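A single chain, nothing else alongside it, follows as structure tokens in the form predicted alone.
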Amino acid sequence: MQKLGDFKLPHFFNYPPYFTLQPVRDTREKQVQLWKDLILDYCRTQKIFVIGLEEEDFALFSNPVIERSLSHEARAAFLSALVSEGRAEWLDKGHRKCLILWHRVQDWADIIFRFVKDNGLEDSVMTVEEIRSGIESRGTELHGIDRTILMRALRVLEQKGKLAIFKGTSADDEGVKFSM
């Protein structure tokens, strides 16, 4: 079985047509879910939240094995995919960026609030960048998350009144209170 780094890829990434847009409807409706599926396992376990359509270096996006890669057309097709599913989002309005929610801002809310409570925070004080990169989220799915992502998951949780989110001394210091 191929690899990418530590992610195996599924036995179909050998297989030409597959990097080819399928014509016939029901044929491709399993491949774009094929993809779909895909994209979002590799980028969960790279921990890529965010998709070029016109990165050429994408290492899904392409097979030398097989010497195939997807067209621009397909790359487009598979992630705007996503997108109408709600498991990605433009970035741009050309549609060049796209950010990839392997988990949906409710579930990244969610591991949020277990994070909190399994090293019992209820009532303290980080910063934003401490979430994203602190000592007490090395090892967690909160290691290294995007920015955008985790501020849209802790405003849900500002919303159901388990936190409030604070300015701090720079615009890049924001910290947050933890109620819960």
The other form holds:
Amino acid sequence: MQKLGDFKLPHFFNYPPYFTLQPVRDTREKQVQLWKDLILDYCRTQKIFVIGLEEEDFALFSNPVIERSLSHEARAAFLSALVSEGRAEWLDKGHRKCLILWHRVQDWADIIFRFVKDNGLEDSVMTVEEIRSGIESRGTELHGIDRTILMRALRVLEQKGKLAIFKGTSADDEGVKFSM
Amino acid sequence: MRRRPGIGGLQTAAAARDQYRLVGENVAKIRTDMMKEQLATFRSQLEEFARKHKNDIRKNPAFRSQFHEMCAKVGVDPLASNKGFWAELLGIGDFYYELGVQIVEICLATRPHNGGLINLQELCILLCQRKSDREAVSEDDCLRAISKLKVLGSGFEVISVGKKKLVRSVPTELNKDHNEILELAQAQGYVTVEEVERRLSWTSGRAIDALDTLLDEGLAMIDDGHRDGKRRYWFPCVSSNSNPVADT
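Taking the form predicted alone as the starting point, write out the structure of the form predicted in complex with the partner chain.
And the full complex, kicking off with our chain again.
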């Protein structure tokens, strides 16, 4: 079984036709499904939050072993399929960068909620940076989370009245006051 | 001296006929009795054999296949009914019915990938992976189970393409052209239009037409990624190691 780092690649990754967009609808649906699962799986295990659309941006876009790589059209098709399912979002109008949501924003919000409860931080104040890289979040899924996703999840909680976000003097010292 | 017609003559003739009939019936009865006796002996011998080798029949695919062969030679079908003494003795009916169900499941699970045509060998491997209680399953067993599935009229069929056997679980009719392409594809797992034309001496229209049908049926996948720029048609049903189901 071929591996990428410590990631076990599925069999279809070594089967050349999966690197060409299939013209027949049923076959293409199956193909897109396999790729979507693979991309989410890989990003989750490798903690990748943003992927660019260029071939060299993402390890899965080509397989040197069988000398195949995905065309631009195929790369866009697979990512668009993720976007339409709410598992990814384009970060720019030109569709060059894509935010991968292996947890949906709502799920990230739940993870933050549990993190706060587990650490007894119900009434405390933390900076956004602390949540991403502080001691408390070490070893949890929140450690190293993409800032964009984190802010979106925090806003979900803010709307529910679980916390308040306040601005510091610059972007990197935004703070959060939990009130759960 | 000619016998004259008369009541005595008629009675003598009737008595003679009766005598003949009685003798004939007697002979037939003796024959049937002997036959019955032989059959009973044969049956008890076969039962004894089956009882003695029950474990071998259940566990050993080679033995099982030879047992079937023997039964076929003497005109017994141990799978004909689940009620007979075979079933009670061996549970062999259940064995094949279970196998049949698992074959259907695998065919359905892999259908999106291979278009409903699966290599018998691969089917066997997948079956063995699934059967947790490790009774080995041979290709011969698969074929028997599939032949039982025909009763369902669901279109399960085994087709021979070149040296390989493929199990078809969709009602697609493959014509001779399609079979020849599949046979050609066995060498590398794929073909190109050029190759089909050259090896089978077809016109380009004929090759493209047949390949398009196979594509539409979900039996083929295109691959435009090779350096030489020639489109390859891959056939998951003849390539091993391409099956996503094997991952799990």
